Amino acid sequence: MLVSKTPCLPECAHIAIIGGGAAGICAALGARAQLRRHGIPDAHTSICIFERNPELGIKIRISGGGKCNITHAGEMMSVLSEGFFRQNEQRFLKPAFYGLTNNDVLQWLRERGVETYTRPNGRVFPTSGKALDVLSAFKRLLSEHEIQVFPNVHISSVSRPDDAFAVAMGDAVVKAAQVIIATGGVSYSKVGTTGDGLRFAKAFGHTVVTPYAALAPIYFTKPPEAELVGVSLRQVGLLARASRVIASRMDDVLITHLGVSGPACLSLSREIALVCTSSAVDLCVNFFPKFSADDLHAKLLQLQQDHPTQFVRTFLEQQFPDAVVPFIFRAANVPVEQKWNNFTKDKRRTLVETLKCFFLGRVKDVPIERGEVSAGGVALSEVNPKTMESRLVANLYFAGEVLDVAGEVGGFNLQAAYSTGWVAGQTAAGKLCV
């Protein structure tokens, strides 16, 4: 990888790759890898990574709380199956994710000393607990296939005056045979991520679809109370509502001082995003999802049964953090001091609607800006799944999170960036071996 810090730019270059993440990155070995299984000499073609920042891969290294959970675990099917619920999405990225696996990203790093582990849901995580340990791989990849990196470049536009790109940065201009665009979508702005690809793609006629938060926290118009934040619930139910249930997640939740974040919060944003600014969405929790609420009686007739003389709480702390103990028996108007040996029928049932339906609070906002990925982007129908390259123009590409997919949580974002970056790359390679 040459690296230039005060980019001395060059006047041309072979491909040129807009964006230094994770499609960037891979979309660049893709291209080597296509050139040298051609017999072609690194030093015959440049291809040349332009980044915004200082570093790359800032969000690989931001990504898990800076843990990085890579990629996720699995045949690829059940990974787009898993992560990517909309079929337009499956459908687009199936090419990919066969032209680049989960294994083949492990194998690279394992190469390169990062070992890794898989969490029991499936999540890939460096055994290291440090994804600057996945960065400097990354980069160590980049090294050994001869990438040319820029970074501090902030691409102001592209265009194809004639038969050549021409990317133009500050006074500057390269022009470029074929042209990678991989700039991310709009989460996250301080990173870098702040729309440029968006606007080139709809310079050159795309269309776009209005980006919107997918992986993102979720606040409420009134914060909740100051004894639940920072409260953790463990495999609840998340359940959103509008008129009726919009949508559901079962997974971790983290109460804030603003609203709610955690695995089930960011897995069900993307569909509050879509509804809540036309319609009021509350959230609420089911603390037993794996239970009907027939079961949950018949389980708390039992305690009754075999525990006449002890508190209802007690069952309650055993299974969640006592902060939150309280907040139910209030929702469900039952004595904090209840006992079972005088719980009456109708209790039970408020306590169980209370159990299986807790208000947590009316969706305020889903911040985009906050968001780990955002959804939206260059529409799927105008490119070309099995090649990423534009259909409207040719020997252009998109790769990541500029296109019109955001998956679920769980490394599946990374691995659609891996894996669309690293075709868009063998594709347009390709066309230099001809």
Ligand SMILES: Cc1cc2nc3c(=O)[nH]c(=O)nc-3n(C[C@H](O)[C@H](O)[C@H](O)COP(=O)(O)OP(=O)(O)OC[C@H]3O[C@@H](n4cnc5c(N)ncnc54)[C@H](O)[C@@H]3O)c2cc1C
The other form holds:
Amino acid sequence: MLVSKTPCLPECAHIAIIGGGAAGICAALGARAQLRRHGIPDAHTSICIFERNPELGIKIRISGGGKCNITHAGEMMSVLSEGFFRQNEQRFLKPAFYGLTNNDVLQWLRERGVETYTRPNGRVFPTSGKALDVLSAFKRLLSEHEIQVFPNVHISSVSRPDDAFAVAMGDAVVKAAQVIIATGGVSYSKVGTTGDGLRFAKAFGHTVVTPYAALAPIYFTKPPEAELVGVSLRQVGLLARASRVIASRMDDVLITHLGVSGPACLSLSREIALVCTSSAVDLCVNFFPKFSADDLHAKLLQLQQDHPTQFVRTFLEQQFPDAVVPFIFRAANVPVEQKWNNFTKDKRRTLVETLKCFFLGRVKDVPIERGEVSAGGVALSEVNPKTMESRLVANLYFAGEVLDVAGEVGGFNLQAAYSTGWVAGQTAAGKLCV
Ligand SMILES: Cc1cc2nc3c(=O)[nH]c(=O)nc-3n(C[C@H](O)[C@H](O)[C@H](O)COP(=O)(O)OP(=O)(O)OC[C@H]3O[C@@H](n4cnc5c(N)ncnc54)[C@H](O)[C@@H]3O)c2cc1C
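Form predicted alone done; form predicted together with the ligand now:
Complete assembly follows, chain above in first position.
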């Protein structure tokens, strides 16, 4: 593998891959695998990755809090439906997910010394707990596959003045027969993902769905009360309400000094980001998502009969962090010293209403910069899902987060990057074999 700190750029490349994240790396591997399958010697074809950072795979390195949630376990159809809630995303990703599966990736890693384990929720991590081990294994793979890596190369434009593409980095230009754009999304822009690929796509006439936040924390217009900051609510419902409930999730919620975070919030953030700029959105907690209001009412009545001399709050303190209980009582307008024995039907009703929809805050912002991924990107309708080739420009491909896909937390986004990258690489190389 050629790794150059001050790159000596080639004049031309058979396949130029822009961006050295999970998608770009797997595109290169897919391309070389295809060429080898056709018996084409490695020395006859150049596969180049151009990466603006000094190192490849920065997002792999920071993923999963430095532990890297590599992928999600299970059959690919269930991985798709658990990880991608939109039908068009599922449909688009399906061929790629079967082109390179979670088990394929795990086998590569295992063969290079990275053991993994699967958490009960299906998330797969390296046993060492180190994302760096995953990245090192990918770098070894690139080396084994004779991929030329050019770090510190910031591609400024891609055009096609004639039969070949011109991949420009300032004044220098590399000619390429096939170009794969794998520049990622726009969140965490400080690590290099500033949306260049979207600009390149637009220049070729592609429709780009304006990026918006996903898997992001949510900020409130009025920060949560100090006593609530750091409180974690387990397995509650998180409801986003405009004039009606627009979306909800059931999972853990973490209250932060600016609003909320945690799994339920991250999952919900994409839907909120879509509407919160045009309408006011309130976030509410349903403390008993598995109970209907009537069932909860009946449960409180039963408690009242069984424990007449007990404080009402005792029941809530048994299930939720103590800090949140006074706020529930305040919202329900029930004294915190209330006992069951003189708990009126009206109070029971307002407590049920509050427990089913406790106002947390009004959404101010879903910061795209803080999202684990960004939604939006190159419109899926203009990319062939079986090949990742542009439907507008032959020999141009898109892979990974630059596409208009965004998965849930759980290893789904990396898997989407590996799979779409692999397919793009395979197709691009396949064209060189005919
Ligand atoms: C903090 C954080 C934690 C995450 N944790 C997980 C996780 O545990 N599991 C999971 O599945 N997903 C996780 N994700 C999401 C996942 O990392 C991304 O979806 C995935 O890495 C996208 O891969 P990609 O190759 O498409 O893009 P990226 O990994 O973003 O790679 C794109 C590359 O292109 C380069 N580039 C951009 N423009 C240019 C240019 N003009 N010239 C040259 N190079 C350029 C960038 O520097 C970058 O290295 C996390 C994301 C973040 C931010």
